[in-house]
Each structure stands twice: as structure tokens, then as C-alpha cells.
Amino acid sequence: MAEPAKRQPPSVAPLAGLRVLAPLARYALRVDLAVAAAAAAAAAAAGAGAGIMPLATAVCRASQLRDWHALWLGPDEQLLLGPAAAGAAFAAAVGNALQGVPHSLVDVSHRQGALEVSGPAAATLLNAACPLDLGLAATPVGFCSRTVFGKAEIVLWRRAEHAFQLEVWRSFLPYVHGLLTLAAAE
């Protein structure tokens, strides 16, 4: 049987205000958000599975619950990042809270990684290759979207106000950092 993919970072040259960042816990939640907030609720008076799980409720931004952040991708869909340690115990806990609704949770975690792009200029270099209007008033801080770089599907999350993480499917992170390379040098 062949070895699992590695969860390890690729090798790429080092550029100022982008780096690499350390693998997380994905997982992609499909479900209906009104009915997983009530169950979620309902688990928390409970006692069981009180505020395990994240859920982004406003449209193309992100929440936080501690070490996890769900992005809200779709008016069913649902980004959730965390702990790549966490990941196990986490989807235990979701799939709890969950017991009963009709929901879809997918560890995607060897599927992509995470670039971040930081500085003053940042805005400017993502849009060498993305459409997105990439300033303050259209994109806060928070924003998360889908959306293309250059020849690749991301997800786009602005994570401060120069900083932001691109979501990458790992096959193409060689891709957008070369490409955010060139875009840097020019």
C-alpha cells in the first residue's frame, strides 16, 4: 500500500511578506447553518459539545471559537481550521453536535495548504493575479471568499489589515508562490 501523503510545507524560496504556513486541521462542513446553530445550542445546554463548534453566520467572513475559525464559503458551507493536532477530537465533538442533522464533515487537510502574504503592499501583490477588489472598504478584515489566482482556484481570507491567507490546493502552491514571486519582483 503507498505511503499517505505528507503533511509537510513545499520547499519554496523565501520572499519578504510571504511565507509558508504551518499544516492545520481542514475540514469542510455542508449543512444547513440555521438547523447546525440550533443543534449546536441545543448540545451546549446540554452539556455535551458546548462550544466546540465554529460557525461563520455572516456571508464571506470568517468566525473564531478559540483555535478555530470556520469561513463562510456558501449559504451551506462551511471552512473549519484549527489545530492539526485537534483535528481528530474536533470532528468527534462536531459530529456529536451534529448527531441527528443532515450534514457532511470532510477532513480536507491533505488537500491544500495555506500561504500568507503580509505587508503594507499586500493588497497590491494579490492583485497582480486576483479580479477581487482588495481594498479596506471592500474587503474588511474578516472577508473570506473563493476566487481565483491567476490559473488557481483559493480561498482568499483577510486575516488583518495587511494581512491576508490564501487557501491552496496543494498542487498548485508552487504555482501561486512563483507567480506571487514574479508579481513581487515587477
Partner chain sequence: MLVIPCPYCGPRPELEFSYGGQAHVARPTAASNPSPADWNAFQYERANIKGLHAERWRHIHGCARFFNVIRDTTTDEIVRSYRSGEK
Given for the second form:
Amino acid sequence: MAEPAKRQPPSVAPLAGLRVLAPLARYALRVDLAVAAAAAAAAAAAGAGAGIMPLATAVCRASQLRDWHALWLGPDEQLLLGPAAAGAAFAAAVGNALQGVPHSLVDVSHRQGALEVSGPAAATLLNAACPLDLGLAATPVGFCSRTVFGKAEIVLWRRAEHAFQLEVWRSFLPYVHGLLTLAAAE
Amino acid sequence: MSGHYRTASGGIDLERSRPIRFEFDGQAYQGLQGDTLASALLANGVHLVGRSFKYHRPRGIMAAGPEDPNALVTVRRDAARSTPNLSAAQVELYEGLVAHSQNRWPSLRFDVGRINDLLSRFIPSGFYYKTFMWPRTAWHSLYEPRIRAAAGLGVAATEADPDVYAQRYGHCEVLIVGAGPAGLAAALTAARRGARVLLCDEQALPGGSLRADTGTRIDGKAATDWLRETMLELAQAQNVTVLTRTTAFGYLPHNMVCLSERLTDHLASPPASKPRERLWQVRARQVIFATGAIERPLVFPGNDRPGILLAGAARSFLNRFGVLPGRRVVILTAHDEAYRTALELQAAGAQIVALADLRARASGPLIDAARGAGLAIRRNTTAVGTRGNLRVCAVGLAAVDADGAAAGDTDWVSCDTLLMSGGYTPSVHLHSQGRGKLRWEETAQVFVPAEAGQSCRSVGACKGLTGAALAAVFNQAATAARDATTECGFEALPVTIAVSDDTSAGGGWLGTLPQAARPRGGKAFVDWQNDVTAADLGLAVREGFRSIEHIKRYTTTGMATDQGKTSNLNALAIAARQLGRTIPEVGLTTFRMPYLPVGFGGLAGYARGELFAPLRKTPMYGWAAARGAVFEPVSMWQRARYFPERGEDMHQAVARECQVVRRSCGIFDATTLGKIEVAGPDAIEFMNRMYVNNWNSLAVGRCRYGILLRDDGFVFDDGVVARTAEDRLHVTTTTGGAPRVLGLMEDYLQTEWPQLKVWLTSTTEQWAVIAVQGPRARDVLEPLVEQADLSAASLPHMAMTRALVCGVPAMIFRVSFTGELGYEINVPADYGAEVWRAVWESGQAHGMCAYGTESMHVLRAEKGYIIVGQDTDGTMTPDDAGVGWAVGKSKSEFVGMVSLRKRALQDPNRKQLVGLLTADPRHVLEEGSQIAATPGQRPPMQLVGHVTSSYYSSVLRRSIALAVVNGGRSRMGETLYVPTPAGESAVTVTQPVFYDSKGERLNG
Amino acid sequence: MLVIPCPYCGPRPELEFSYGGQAHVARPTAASNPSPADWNAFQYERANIKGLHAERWRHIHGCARFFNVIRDTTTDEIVRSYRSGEK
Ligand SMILES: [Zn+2]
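How about the form predicted together with its partner chain, since we already have the form predicted alone?
Entire complex below, previous chain first.
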């Protein structure tokens, strides 16, 4: 019985401007950012794990390193997102880069799913249940944060002026999707 | 033609080419596109539109806006879409509209409830509290239902509301409430400087008083032309949002304003997908209130007959809707504005049969104009009564003498319409809701906004500029908008608006009009909607009420759906006069949200049905649903409760499931258990400080039952904790406890022990958890597992290992909540459904069943395993719950440790967990039943405990129960008594373990 | 609904926060063997201030940090906020 089972993310009906993204690899990284940055630099200088680990150092902003994105969620918390197939190797490399640095790296790939909300009305649509000011001054491209959407918690990530990625815990995803679908119907 | 009272031309709200048919009380009428129900009824000569709340007096349209206290109607689309208590002036006409009057039976013209008016001396203010005191039992059965049936408003829809209600969070620099002249000037100023501006107005069309303005010229144009151009500019500005049909009803802390936007109520056939309303929660950096003023009625006998309107309302009906309220009009005023109305009505063809002014002296351009137009002005004149049954037909006018009383003969002037104006009350509601202070202006006799409670400004009529020249209003509004935008960091750009041919007006009256020493004209209403008269207010004061808040509640003045918009100031003036105090000494009652009634639909918004709250489902939900599982909600989760086969009821299904688990094995979805990854070099130290247990001795690859207390020493949560690596623990919590356990842990970690190098990550949803429990569990799983040895030697009870299950990287915990050999397979959640299916198929050869939470409960109760929150209640220590053995003996710190030292928490007579066996093995005790130590007690009884869990055990062929009993562990073998509806049930106290008390089956 | 200035993320809507009660209530350690009166004070006695109140909030649906806020309980005005451990 060596045939790996297929990943089955929560399923929802399709809608223009609203889609469920393909499975991702996700890691919750908890570490003192300054220490981690130094360690990553040192590892890179030593040629080990060079350029593997993205770190978002600005508050509520995402940063990118090749295929991997780091989302600043808290002063010692990063959500790392990347290709599903590359997850295990990535985790090992991050573990190497942070050897000796107290940290917590937890695989949360399956904990949540991703929705993309896009189009000129995307911000307005999200404001149906998200209380944040989605004007570009308050939430520019690259903004990311945990917040609420109705009665669910989400991570909101503005990837473009008119495109948002929502990271939603899997059992809340049909609710968030349903609310977006109803709000979009007008 | 849409009514005999429609003028030949004019009416800027109308589209005269589009007639509309509508129905009121079963009668068909015609109106025009742009009409409100009120204007369309008036155009058809219909004034009688309702019966009053308490006395069932005939009532007509009084105002041209939602403040109208009288003309309340029900608009009905169908049984599910029926909206009561709408002011006819806020109902926009659409083709086929059906409206009904309220509070009348059998018909509006002949209403049996009118008897209340004749009996009115028996139902004065406070009658509710006085009259029906005895006998007490009759209150609920007789008095209250009768009173409620006789006094009332409209009736809500009887079917579930099928409409969609939207909500939205809005953000702007400047929110402007009211799109009258002041609001528009503010919006233009703020908008031209680039700030995000949100302008809202409760009317269908913006403009406010400009819509009825026929004379003033703005920037060299007619007011209505300027209005059109201004709206065009605002509509084209990217940074401006204009919301019409939108009422700002609440002003909350930190500059949040709640708006109710009505989207489809004005449409004949609302599109199915379009929401009916949208509730806005707008966060504004700065708020500008341009909410205008409300005209006050006059308080005199018989002031409530149909055909008696506010003068300003008549002007609105004429200029906006081309409607004459009547042909023979008497005007009674204390304010210059009514003269403008008189002039315009006369020009439109009505006859002004009398123009009476309460004031001894009145002068100014409007008075001069009236005189110039040949109108005879009666100064110093009051009204002492009116005549007419379903419509006013005459007004009794009398001169006012030097003492301020009506004197001399009453001149009964016949008319079909009486227009009154007591001046204007600034709408300070929202300013006040935001904790703004008010200042009494003695000369103008109005309360105006003083210091603001938040970042807001009031401009125009609501700031006291009632009747003021438009130039002053524009100037004030533009200045306020400039200051507001500057505070938001935007550069100043002056906006000037030129005004010509404008006239200002003044005047006003508060309280009862001059009357004869013994007035005989009947009731003088103050609050039309709640039928409160001047005499009621006097009675309240005579009976000893001094505070305006108490007078309000005793008389119910200002407590109807209109919240006293037209009545509060008159009521205050009357009470103040009776109390011999000044108006500011007596003070206003508190303004509370909502400014206007807001439907429940709008408040609920999207949160209905499936979207009321997230319905959390596990990856295996679909499988269970397809197998016919019956689900139960457990916190937000939907959990399979049992899996009935071939017509089984719950008891039969549970009996079968339990027996199969004990005989062979069962599969159970344990995904909802909370999971927290505790990782970092200080993980063990952190757990030592949080949980009662000693974690130092927990080896990697081993599990332990953990108990978490609060600092009060009481059990907060429990669960199995596994050490998955040197610096890593996998902590499980109860299903409902996951968020609060994580919250408690974070609290202590961040605020008590921030130096610990450990981090907490919720992994509840990362893992799907498939429990396989029963003697054949290993046989079921072994074919699916790679890279791990499931043998008892290699993976004993309370051990864990990593493995591949169906090729998926998994964690296998050998744990049991059934007392049987058991495993909990954790696989990444996307694989959950597929691995579950594989386990299910593998189990078929072994007779495996799927079982739900109900069987889980029975199986664990047979073993005496507690459920936190069921067998504990937030006042139980670990010792009380029978798990004191888990508390580490040599620990220096854990949450709750200090409290456990309290003598009261060590009292041997505390309630302790025990088992109960009923004398009748078929009798299943009710959970929550109380327990008595001696039989045959009568209330008040001496009770020693209560039943926490109770089931029928099909395995043991008898009922079992867990209970907490005072000093229970020293009562083994005692007989106690459980009172039940069917009589007392004798029970024997036992150990709480009913099955396999040696625990041998766990180690299979 | 308040706007609460998170010392990490900046001003955010109250919906993202949970309340944590009065701030700066020192918790006696078990090792210090607190008197019943001291423990009781820590457990149950709170100031219930009318006016400026130091209280704990958690940006639970944001950065997840606990922090402190000085709020006027009569007006809801928030004077300032600061991180746990700061004054
Ligand atoms: Zn924060």
C-alpha cells in the first residue's frame, strides 16, 4: 500500500472572481526575527541553505524569495507559503538554516485552504464582512494580516490592487466562500 | 390625472408622464412616479390614513418625512414581505403597491376601538400601572392581552423573510449625514480636496429643503438647477460615494456611524439577487452632521384631526409633488416660514381663509410679502378647538389677552385644511448619541450642539441655523468641511457659493397654546403616536414625577417608534412649566440609537440559515452523511452522533455500535479534538508550568493524560499529550475547548513567562484523526501501515509513532477513550477522507462498525472517563473529578497550584465523582437529576449531589450513571435517592468504572 | 465599535481583539507561598475604575499579542497602548 493518497482540499462551487487555489505547502515559523535573519545570513554566507528562507521583516507585509512567500503575521510569527511538492525539502532546509536558533516550524499545509478574490470590486466585496480599511493607503499591495471575515478568522494578503489571497482554516472555508458568493450575487 | 388635488404643473420629484396604480385599504388609486404614498394619497384627497395607538382616533398625514407620528401604514408585498409602522411619507410609490392602515377594526372609517376615546378618562397616563393591579392572575390572562390587542401598531410578517440583507464596512475621511444645502456644501468642499467622502441622505432624492425652494438663486441659478449640477459633480468624483435612501441611525464610539440603506423597497419588482437593504458600519475620520431640523406641531385642543398638517410639510407636498393638501386652508403659526407656505399655496390656487399668528409682533420680508399678496393676518391669535369627524372642517380661533389666555368669542373658521407651525427643532440626535453636549439657546428656544463627544461637527439647521439665510448655511458648512479635511491631512481649497434672493425667517412656540381658563375643546395632543396629551403630562407632574426621564416613562411620551421627533420639546416645555423650572433645568431625555427603526433583517445581514455561523465539518463528513449518519452540533462542529442501520432509532444504533466496538472494533472521527503543537527548547518547562502533570518524565514517543486548571484550581480542560520530539509536544484538547486552551496558554506564555523559548501553533485542522477502537483494531490497521510496528511490545498503550498510513505520512497514537485496544491515526487533513475509506474497507473483514459521539459517550462512561464540561462544571478540582492522581506531587509551579492549597478545596465533603447503579437496571436516570441522602423528603430538600452522565449500557445490560456527590468516595455501597417525575429512584453508590475495572483490555 | 491601537500592527477594529481584563495585576508564584489574602486579591479583586483604566487586550485575530491599553471608561477614549512588560 505505497500509493500516496491524493490531496483533497475542501470543495466549493466556482464563481467568477472567486476561486479556490491549488494546494500549497505552508509552515508556521515562530522565531525571533532578528536572530533568524542573522542565522539565515550566516547560513547563506557559509553556502548552506543559501537563499532558501524568505523572512518578512516589515509589519503586516509579505516578502518573496523565489517560489516562497513569507507573510508577517506577528512580531515572531511568519507564515511561509510555497509549492506543495517542495514542502518537505524546504522545511528541512529551513531547519538547517536555523540550527541552534530556538524556533518552532510547524507544517500547517493542510490546516487551511486559499481563496483568491479578484477583480475591480474585490475590495468592496471583502468589505461585506471584513472590517479593515481596504483603501490602498491603509492596506497597500503586499499587506498581509490575520483579520476576521464575518464569524471566521482569515489571513488576508493583498497580492495586487485588485487581487487578494485569503488563507482560511479548512472547516471555515465553505462559510467564507458562501458568504463571499452571497455578497457577490448583488 | 393622478388625483383632484394635483396641481397642473410643478413638483420636481415627479415624472408626470408615468402614472402609477396603487392600493390603499383595498381601494385603487392613481399616483405618479416620484410620489410617496403620502403625497399620492393627498393628491387623491385622502387624509384619513390611520387610527391612533390608544384612543383609536382618526388620524391623517401630518408631516412630509419619516418623522410623521400619525400616518403609519403597513406595506405588504406578500405574507412574507409585510412591513408595518412605515410613515406614509417614507414609502415611495411603485406600480401595484399595496398598503394598509393599522390599528382599526373592522375598517378605518368605522373602528370599534374608538370606544377607547369615549372611555379615555378611565385610561389616563399611567393607567397601565394603576388600574389592573388586582387580581394579579388576571393580568396575564385578561388585562394585558386585551390591552395589547386594543392598543397597537402594525403586525409583522407571518412567514420567514425571504429577502437578502447585505452588510458592508465603509471607511472614509469625511462622512456627511444629510444632503440638504448644508450637507451638499460640505460635500463639495471636502470632495474637491481629494478626501474620501461619503454623503448619505434618508430621502430618495438629495437636496433636502432645496427641493422645495422656489425663490432662492445659487451661483446665479435656480436652487433646483444648482442642486442638479452639484449632484453631477459629486457623482463624477472618484473619491465620493453618495448614498440615498440611507438613514444614519447610530453614532458609536470612535467615529463609527451605522447606516441603513434601502435598496429595493421602492421597486415594483425587486430583482431576486439584489439585497433589500444594506447595513453600513462606516468608520470616518471626521463626521459632519447636516441633519436639518424638524418642524414642531402646536399643542391645542383637537389638534390631531385628519387635515391638520405641518405648514412646512404642506410646502413640501406642493413643491416636490405638486399636491395641494386642501383648497380652503387655515394657517396657524408662530414662525415666519409658514407665511412662505401661505404665499405659495395661494399662488397654486388654494384659498387661505385665515392666517393666524400666535405672536403679538411679527415682521420681516415674508410677513410683508404676505400682506402684499392680500392675506389678512390675525396677530395674537390662538386655536381653542377644531371640528370635524374624519377630517377637520373648522378651526376655533380666539384672541390672546394680556395674561396669555384665550379671551373673547371663538371664531369658528370653516376650512378643509389646517396648517400649523411651532418653529423648528434642530435634529441633534446623532450628535447627542456620540456623547456631544447640547446648549440651550434662549432667544431661539432650541437646544443646539455644543462640545462634540467625538470628531464631528454639526452644520446648518441642525446647528441652529433654522430659517437662516442660505448664504450663512453654506458658509458654515464649507468652513466645517474645510476644517475636517484639513484635520485629515488634506490641503485647503476654498469653496464659495453665491446666494441671492434669499430670505431668512424666525419665530417659534413651545408648549400648550393659550387657552381659556376652562378649556373645553377636547384633547390637546403632544405625542400623536403614543396618544399623550398635555393633560397627561400635567397629571404626571401632579402625581409627583419630577425627572423628565420618569415623566417620559410614566406617560410614554416620546417612546413610540418615532421616538418623539415632533413631540419631545413640547413635552419638555409643558413639564417644565408645570414644575416651575426652566427648560434647560429640566433637561432633555437621552438620545439613543436607532434614530429611525431598523428592521431585524438589516441587523442580521448575511448571518442567516447556513451562514448564521460557520458549520465546521471534518474531511470525513461527506462519508458519514452518505452513510446516513445523524449529526449533532458540538461547539461549531457538526459531528456524527450515530450511524443508524435499517430503521434503527438512536438507542438501537448506539446499543449495536457499543457492542461491536467491545466485540470487534469501531471507527470514529476524532478530528474535532483540539490540537496544539508546543515547540521550542522550553516546551517541557512550559507544560510543567501550565498543566498539573509532571512532564519531565515523559519520554519521546510516549503519551500522557494531561489536566489543565485555571488559577482558581478548577478543571479547565483535559486531553492526551504526546512528546513527539525532545523539544516538541502534541497537545490535544476537548473539541469545544481548543480556542480557549490556546488562549489561556498564550496568556501565561506572553505575560507571565515571556522569557520561555517555546511557541504554540494550532494544528487542529492540520490533522484528520481516525480512531480505531476495539480488540481487532490492530488487525484492521496493520495492512495499511508502513514503517511502524503496531505490536504491543513496540507500541504499547500510551505510545506514539510516526508511520506511513496508505502511503501518507501519519502519526499513530495508541490511546483509548473506550477502554479497548485503540489507535488514533493522524493524517494530514486533505488525505483524511481517503485514508478513512481505506481503514473502513480493511475493517469490513473484521466486522468493524462506524460509531458516533453518542456511543463514544456510553463507552467512555462505562470506563468512568470524565468529559470536562459534562462531568465537571467549573467548580471541580482534579481530586473532585477523580483524577487527582494526575497532579504532579513534587512540582514547584503550575496554574492553579496555589488555589489547590486552599482548605476549602481540600474539604473531604466536596462533591466527588462516583458511579451510580439504579435499583431498577432498566431505569436510566435523567442527567442533571438531584440526589438526596434520605428518602421521602419534601421541599426544601437536603441534596448531596447531582447526576452528570447517564446511559443505558447495552454491553452491561443495565443503566449506568456518573454523578458528583458530597464526600462521594466515602459513600461506596450507600443507597441514595434520586427524585424523578415518576417517583423516587433508589441508587447505589459505586466506583465510577463499570467495565473492565482492572483495565486489562487496554493492553491487548 | 472601538479602534484599538495595537502596539505592533497599528490601529485596528475592535472585532480583531479580545478583552483581557485589568492590566498590571501581579501574579504571585506558587514558590512565594502567597497568603490567602494576597492570592485572593490576585484572583478576584479588581479596581472597576471610572476614568483612565489600564487594561489588557489581545490582538487575537491579528498579531495575536497581548498588550496594554489606557482607556477612559467614561468616554471609551484610548489614551495610549503599549506592549506587555512595558509601562
Ligand atoms: Zn497586532
